[in-house]
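In structure tokens, one chain follows: the form predicted on its own.
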Amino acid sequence: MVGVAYRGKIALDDITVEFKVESLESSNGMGFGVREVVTLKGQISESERVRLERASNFCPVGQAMSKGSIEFEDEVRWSSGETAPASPMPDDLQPLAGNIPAIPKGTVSGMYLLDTKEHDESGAMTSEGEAKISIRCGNLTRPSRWIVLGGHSTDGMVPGPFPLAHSGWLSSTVATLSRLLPFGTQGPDGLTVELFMPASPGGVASSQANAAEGLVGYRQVQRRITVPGTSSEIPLSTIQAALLRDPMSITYKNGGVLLSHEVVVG
């Protein structure tokens, strides 16, 4: 949104974002939903607010979980050296039974760090800057809290939005498979999940233009899952059936995570 405001010459002085993550029962098995409130600060007209609201609703990372913009193919490898494509899944495949880790309810707050914007010698903004992200959720014994830095800045300084989002997808996939797959006495040692995602055509400029116009920008991703053992010990169909239970995989495939979305000028 900072980039869209800059390109559109909108006087955006500051921005904060609040997410409320709720646990819920859903027919597709996702198990959670998000309510989002974006607060803008500055001399912003109603038409400019609407433009930024559209950009917020179509930001590249948000599209991945609200509009299913990530088109991914799965490949499974066994430690025995066997490899098999896992996409598409059979239409009649049933989700694997068993208990999986739930995504806990909580809050995520993003505070824009104004002084992290970067400019070239002519004064033009080259990187939108970073955000401080505070995460709070319930735990078995006490509330848990984390602080993460992320955003658009000089390469290597902080992780970008997509790496942060995808790390959650990877963690969810590993947690689900480690619970559901029949590893036997060897356990899940050797279970790994990797993502391969080519650079977006057109780069940041194209992504911001799509967001400003309310266009979905589809991205191709390959997910590689490596499991211990052989395909006879852990069949491909069992792995696919377990993936049908993974909350973040369901979110990336179907979208629909947003329960409500509000952009206000405060």
Second form
Amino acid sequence: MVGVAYRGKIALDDITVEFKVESLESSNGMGFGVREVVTLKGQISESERVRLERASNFCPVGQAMSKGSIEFEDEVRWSSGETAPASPMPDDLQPLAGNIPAIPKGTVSGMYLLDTKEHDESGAMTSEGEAKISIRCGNLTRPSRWIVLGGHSTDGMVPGPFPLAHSGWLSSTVATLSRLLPFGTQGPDGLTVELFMPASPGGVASSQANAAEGLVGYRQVQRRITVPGTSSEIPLSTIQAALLRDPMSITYKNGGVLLSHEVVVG
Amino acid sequence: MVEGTNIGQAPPDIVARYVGNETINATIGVAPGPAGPWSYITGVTNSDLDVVAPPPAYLSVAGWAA
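Instead of the form predicted on its own shown above, give the structure for the form predicted together with its partner chain, please.
Below is the whole assembly, all chains and molecules, this chain first.
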């Protein structure tokens, strides 16, 4: 949003975002939905707000979760050394049975760190800067809170938005497989998921141009899942069926996680 | 079952591993390079223990917020 505002010469002084995360049970197994409120600060006209609202709707990471813009190819490896492609999945494959606890209700709030914005010698913005993100969610005995940093900076002090989002996707994959696969007595030790991300064509500038114009930018990635044991003990079809239950994989495949979206000038 | 796949031999960009006690370690920027690595713990939601780190979906939403 900061980059789009800068390119569009919109006087955006500051920005915050809050996501309310809700646990959902639906027919396709989606585990959660989000309600997003973006608050803009500055001398912003209604037409500029509408332009930024469109950019927010087509935020590249948001597209991955709301529009299913990540096209991924899976490979499975077993610790025995066997390997098999896991994409595409059979059309008639049914999701694996088993209990996955609900995703707890909570919030994710992003605060822009204004002084991390970077400029070149001519004063042109070169990096949008970083954000402090506060995560709050319910827990069994008490509410819990964590802080992470993410964004764009030339020195790479924090991970970019996409790697941060993808790390949650991979972690969700591990969490789901650890719950559902028949690991036997050894448990899920050794369960690993890796992601291979080709460079985005056009980079950040292209992503921001797509967002400003309201275009979906599709990206291809490859995911490798390594499970302990052999393909006889944990067959490929069982792993694929378990993946059909993973909340983040469902979200990346189908989108639809955005329940409501507001962009307001505050 | 050893079949050819399209995934090459380059190092991965992100790795997530189950590390026990209902926790997962995800590391971004695994390969040597100018930026990273950054490691995050996420908690597997369960009915027995408080999670010690955000559930995975929250980390993805954090990326969206960034």
